[in-house]
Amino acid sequence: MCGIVGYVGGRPALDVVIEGLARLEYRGYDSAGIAVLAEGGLATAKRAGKLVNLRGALEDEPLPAGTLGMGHTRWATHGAPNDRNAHPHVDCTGSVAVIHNGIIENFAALRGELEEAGHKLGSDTDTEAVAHLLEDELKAGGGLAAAMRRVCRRLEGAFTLVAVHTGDPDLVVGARRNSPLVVGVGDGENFLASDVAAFIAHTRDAIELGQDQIVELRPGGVTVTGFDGRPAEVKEYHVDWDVSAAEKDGHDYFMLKEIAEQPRAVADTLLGRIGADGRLTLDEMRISDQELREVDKIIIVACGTSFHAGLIAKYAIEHWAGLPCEVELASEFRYRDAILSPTTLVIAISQSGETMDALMAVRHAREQKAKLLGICNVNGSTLPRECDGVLYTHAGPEIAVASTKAFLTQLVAVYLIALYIAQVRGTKWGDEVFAMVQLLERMPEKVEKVLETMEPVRELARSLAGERCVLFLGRHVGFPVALEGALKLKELAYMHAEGFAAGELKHGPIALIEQGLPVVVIVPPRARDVLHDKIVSNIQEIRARGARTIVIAEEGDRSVEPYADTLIGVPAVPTLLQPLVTTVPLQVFACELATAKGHDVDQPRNLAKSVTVE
């Protein structure tokens, strides 16, 4: 959940790392803190809050030049947003610095033991007793790497770790266990970070860090090894975007940039998938034809946006491929008793890859020997490792909380998974694939479309900014969209807002109806009958008793005009791809009623982007 930093090499070490910070505060906001290795010794700086805190502190009281260095911006778990707790956290004779990201399970037995030995603790966190653990185990010697690794075994939980000594001046020390942790490697220096946007302006040559790995950085040199000491093999991989992606370009905000990227992260997640046979092609896949033949079930797992992407995926998978499908909210799939075996495939769905309940969930399919594919936007993240296949969404680094672009390429994800699984099991012929990819390949320019008819949605929104309470109304895969549409009203306006199955809406929703409450509903295309008909009845239901309806319909549709107060057209698509442009008018929706509220739309309050503990 927070973000690190760390470096050593000819720079100053304080500008790279308040660089790195800055691209990583979307990783969380309640605090930033700094540690520098000077001729004097460790200097700390740290100050609850954004980051924009700490650079005033570092103004008012400057830290001394150094070229080694590590920072911290802070995700709350244990111990109040503040000074004291912000990392990093030193030992009790100032030579050892700690910062950290996850949670340490035992950190309670541990601070009792520190304290009982004499060792005294400032902080609430977790964080701080690695640090005097460390202090205990330099003592024995063999350097802060062996300290690390001795310490690491006596930990319990899921942490990313980084610490520097001043015995060891030009060395920084990280250790990883379900957390991430990335390499940058340059020439005459390396560097550490949760996320390789945190150092993309100067290297995009990187190295992934597995399971229990500790990592040893030096200006001439990176070294990893085991939490047993032995060597360990390391994968380098090159990043395939630079700075530039990880700029607002001219939007006020993260998400306006994101959000008018879409067009072309779809594109890029379409790119080469049509092999030179005309047949569908995922060279990520990993599972082979026939493992996928003798599959009879499939579970989608994920959290938050990645799960309503979950929820389309259902419909696409049931639709085209013939199997049945169920989707799980990855934090309540492995406490219940789900029945799995080797023919089920499990298909877990995380922007970041680093998700902490969707990992556990993986790794909970693993053991009862299903097959796993992960949908993920971020090469070298945990999930893509640890399944048997992936597939990559060329999304470009999300630096927003809220999901946009990750969501609209994730749906293409699933759109292909499920066509993929149709053509090897043949429950769709190939020319019905083909033409099924192109109605795909078309999706980007009916997406930029949507953009380019979003000024009354943005008048809408800001004439509802007093609004307490929002509904979304959908059917069949308006549904999910009426879900993600409440969550991201509920995500950056922090107004009160849910999404309904317009079926159930005389199941007890519609009591919620009163006069003059907004509703968007979410309205089929008209070639399906039944349910686009349905839907206009669930319509005027609501709007004889008072609501103020607002309709998103595609192009055309003259049945809807007499009941709709907003009438907000979209291009007309096949039913299973309507998602893709439905979607887009809820962001811009979203994004500009919070940014009439005041609010920063990229970092919302009390939220980060990558969720990476349970």
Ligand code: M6R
Second form
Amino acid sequence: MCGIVGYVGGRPALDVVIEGLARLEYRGYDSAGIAVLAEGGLATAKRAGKLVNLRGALEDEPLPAGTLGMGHTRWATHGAPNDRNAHPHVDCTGSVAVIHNGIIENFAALRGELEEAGHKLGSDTDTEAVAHLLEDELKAGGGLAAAMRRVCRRLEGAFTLVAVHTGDPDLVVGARRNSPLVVGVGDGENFLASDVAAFIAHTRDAIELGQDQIVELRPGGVTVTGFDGRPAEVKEYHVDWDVSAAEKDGHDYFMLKEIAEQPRAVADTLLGRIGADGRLTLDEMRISDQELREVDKIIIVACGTSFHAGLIAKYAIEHWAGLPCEVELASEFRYRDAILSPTTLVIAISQSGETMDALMAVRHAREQKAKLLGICNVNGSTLPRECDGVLYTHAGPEIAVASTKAFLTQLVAVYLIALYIAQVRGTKWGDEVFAMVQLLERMPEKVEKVLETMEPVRELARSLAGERCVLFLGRHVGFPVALEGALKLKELAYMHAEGFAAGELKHGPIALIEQGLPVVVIVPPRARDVLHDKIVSNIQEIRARGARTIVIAEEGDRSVEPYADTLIGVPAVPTLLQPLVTTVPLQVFACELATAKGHDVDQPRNLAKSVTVE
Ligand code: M6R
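Write the structure block of the form predicted in complex with this ligand for the protein whose form predicted alone appears above.
The complete assembly is shown below, putting the previous chain first.
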């Protein structure tokens, strides 16, 4: 939620910041704003809506040139998404500007106090209080960083703040608690951003900031201290992808590019994890084999698409590793009395590693002394630091709000973990694990094959653009795939879409079936005969009631042909791996249908890529 960019160096700050914001717009697009420190003082511009509106405003009324600046792209929490509430916010004197990501929970009390003291607040945001608090603290002396430290100690909630002050025109100050902020280290210039994508065109050397830290950015250096003023230890790292990874590469949308990248992404998740002897090696997991042998229960916590990966993980873990596994929405987890102990392994799945619900679930599990393993895509994010171990998915940057390649790589990661636990605990013979690993290694080619046959799916999607509702049915691992197909359609096409376990139809949802209603059914492989035959019966039941059946089944499955109005074939793979091939047509379907409706699939309404509020 919200993208933040800060810059100080020798180039025109306006250009650097706007370019950075363009790369961060996926984080929020309710409004955009910029502040530049120039000779004449502090200049700001902000506009409701996407970055294009701000660009237009800057063309009409250019800001003075300066080499220090910051910018913000907003996902609104407090206050409507209008010009007034857009960031930056300034103090009463117009000499301090602040941008913010997160929620300041005690803002109402702070705001009341400020108003009583005579400050004039011009927005409905929680952020503006910080600008006025800084105004007061600057009077107490010590400069902007010291003022920010004192202010942060008064704030409750999650926040990344960046501030500039006319009194120190070479300095950008950032503060971080529970929201992402990374530093880009350049040569005579330095950067701050919510995500490395903002500065990757300029430097690939980055610094990960920890909790409750303040960073001071000057052209010649970076200083990091704690909220208590003590020097802080920081972790430097090198970003291993380049600017082309954060660009559309000839595709109309990032989502299309990311769907197309899936064979490569799946292959990258497997890379380096299979030893020459066929045994899995997950060294970076940092949880010892002995600790894994002691685990007696697994709980998976995640949100949205990552939650669907977790639901599929349950089948793999129980089948291969023989351990009981629960899957819980991260946002619900800490509000029930889950039974955890030091022998419980909690696996948190999050593409961004910044989802606040997932982080809070991890902290809750930590308090109960459980072992914590993260599955994450973004290096340098918060989740891996809060877990005992991590398995990175190596999907590369996922920019489109709708998650695609992250999902497939999360599946590969959970398969690897389940098989690794099976290997360590001996619940499967070594050759059984190896056989499955070999099948996994063939999955990039299977996903590629699915992608090559998507034209009929695109045609179908266009033909359904006028529909109001689509249902998705699945069984076993096909059920989470149905949920994922429905989620994609909801978030991109703004259509009513529901995923159901096909066996549950008769307990209520079948009442929804009416003449012509499109129902997508994911059919398990023929090898799973009972499961397969049951869903074929389900297809007949809904078709008899008028549904328009869109059936996804393995190639050559003739048994479904008589009941499928549209048949989409996918390569034959083992049941547990089938989500890797059955999800892809659903991604393409949702993307095409939404495009046909004229929607921006990279930036669906009301959403943001990283949900850093609870
Ligand atoms: O970064 P995370 O994996 O923690 O994000 C979780 C969800 O917010 C995310 O998967 C969301 O549901 C996607 N927009 C779905 O496409």
